[in-house]
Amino acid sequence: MIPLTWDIVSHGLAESGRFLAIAVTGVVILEGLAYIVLHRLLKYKYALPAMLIIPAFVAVMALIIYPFGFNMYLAFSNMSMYRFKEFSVGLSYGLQNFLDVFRHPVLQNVTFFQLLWRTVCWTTVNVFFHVLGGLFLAILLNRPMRGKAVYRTLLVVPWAIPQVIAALAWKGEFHYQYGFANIMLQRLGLAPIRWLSDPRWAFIAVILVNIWLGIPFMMVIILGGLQSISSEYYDAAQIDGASGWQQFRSVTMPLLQPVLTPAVILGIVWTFNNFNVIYLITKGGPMEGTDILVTSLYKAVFEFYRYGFGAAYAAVIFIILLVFAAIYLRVTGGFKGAWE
């Protein structure tokens, strides 16, 4: 591994500064052209709003629309390590790539449907405990107590730590001989667990780490939602004789829904596509036992060099998340207020 030196840091800062200067220059030129065309030449009534939107529109086109279109282009190609420069594009290649996603192992042994089931389990368990833990802590912090700011700061620490550092630290804690988890189990009189060499326990280990990382985000979002609920609703419920559970079910949860729905969707999408935790702790192993869809996608592209297949595989994952989000929004009506 190359050590981090001052030369590397200064080179990185110089590259970042150069990129920032190019971006700022591009925005200035773009705004200047928009001003001349829209305001001076066309006398457009809404020139100022259009000028404010144009940089964001260009950024979306460059960072989202173009990569997505290029991915779909590659999905209909036979691009691979052996055909990196001289690949062909056609409908037959696209159909073959999309069919290969479902009918052949994505990696060496594991198939798409095994990975999909594992990803669904991974996402469901993680998001369930994220919401449950975040809701529990948010309700506690929303009550009058001394030292509330200190508790909030401490509880946000897992979220503030970069995932790379947290994941590598937890990898050490799951070491069979020297890890904190097995030391605590032995002190309780239990046998140590082969966390990182047994596929089942390795999957449980990465789930535990991701739950620990994800609860603070949900806690912050839900706490913001709780603080936006007027105390008058609870006063009226108490006058009507509602119990604490009835207040939670009939006041808190319905009024939290506009906040909770996008947070849950974001949580599902982020967890579904979470690459860092699994890859940094287990690299998808042992025996591909902790791979989910996105880690297997990375391996298919950057370890097996199946670029056309990987692009089709990425499109399938995108469609799954798009369909899920549409169904979830339809069922929960989470954005209903935005359209009324």
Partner chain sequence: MQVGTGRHRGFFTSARGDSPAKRLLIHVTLILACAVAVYPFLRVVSISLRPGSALLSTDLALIPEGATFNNYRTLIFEKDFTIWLWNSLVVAIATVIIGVLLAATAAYAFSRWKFPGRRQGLVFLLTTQMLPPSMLLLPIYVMVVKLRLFNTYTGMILAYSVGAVPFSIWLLKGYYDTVPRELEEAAMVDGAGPIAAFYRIILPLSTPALAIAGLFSFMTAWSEFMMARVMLQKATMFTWPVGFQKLLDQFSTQWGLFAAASVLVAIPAMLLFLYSSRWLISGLTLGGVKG
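Now show me the form predicted together with the partner chain, since the one above was the form predicted on its own.
Only a single chain is listed, so you will not see partners or other molecules.
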């Protein structure tokens, strides 16, 4: 055991303090430079907003875009465990990496297209139930009633529990003998299920967990959206004799759209990229039966040490999401509310 000594405490404070000081100084210097260059020298009309945005963009560039570019560079390399320091880069390596994504199993058994199909199922089922469950609970909560605050607080609990804990706790609950799921099934007189050793059931198990995890976020977003809809619309609809369902279709849904569109896009992207739940519960197993694209990506890179291949694979996954988002935005009319 390592005790938490004063040395360790002060080391943590000193190092994070130093980092914060450097970061804040960096922001001030960047803004100062931007002010001098844009405002004083160039007399740029939008010097002020530019100045406010620059630090965030520099950070995003350095820690998201640069690694992204570096990833693309690695995609054209033959980097692997044995060639970590000395790897070569070339078009032919890149071609091979990208072709390998589609040609061979990504890890040992499952091919790219199987994984893609499984990821699409995973995302669709999850987001569908997130939105459905979130909408249902938000509608129930969006009325004057007793105990509303208590319900709201308790319903948010799955979101408030760190995902690592939630995933590992659920893993225990799917234990064949001692898990809640099978104990309940047996008490109801049903046969226990091999949750984690049968690929099909394992996949159902991880989906159930992720649905449980994701409903509160949608519920909160939708509740916020519902509360912003003025009751005058409903009054008018009622005077016109609209039924509950008609009000829902012609008032609630259209007015909820601007809130729902970004929430659904984020939900899809986050679910598509969700690594924790599957990796912590099944590690993608059994027999890679619950792997989705991102878990197999992680395994290809950090368990099989196929760095160059992994980089190409990551790029393919990113492009899929990008194309999806572009289509979705076009179809739904996108973020009109956000541009004005």
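Numbering follows the first chain given and starts at 1. Just so we're on the same page, rigid core means the largest C-alpha set that superposes within 1.5 Å between forms. From a predicted model like this one, the values you see are computed outputs, not experimental measurements.
Trainee: Using C-alpha superposition, tell me how many degrees the smaller rigid part swings against the larger one between the two forms.
Mentor: In whole degrees, the smaller rigid segment turns 15.
Trainee: Let me know the CA shift of Ala50 between the two forms in Å, rounded to one decimal, core fitted.
Mentor: Core-aligned C-alpha shift comes out at 3.5 Å.
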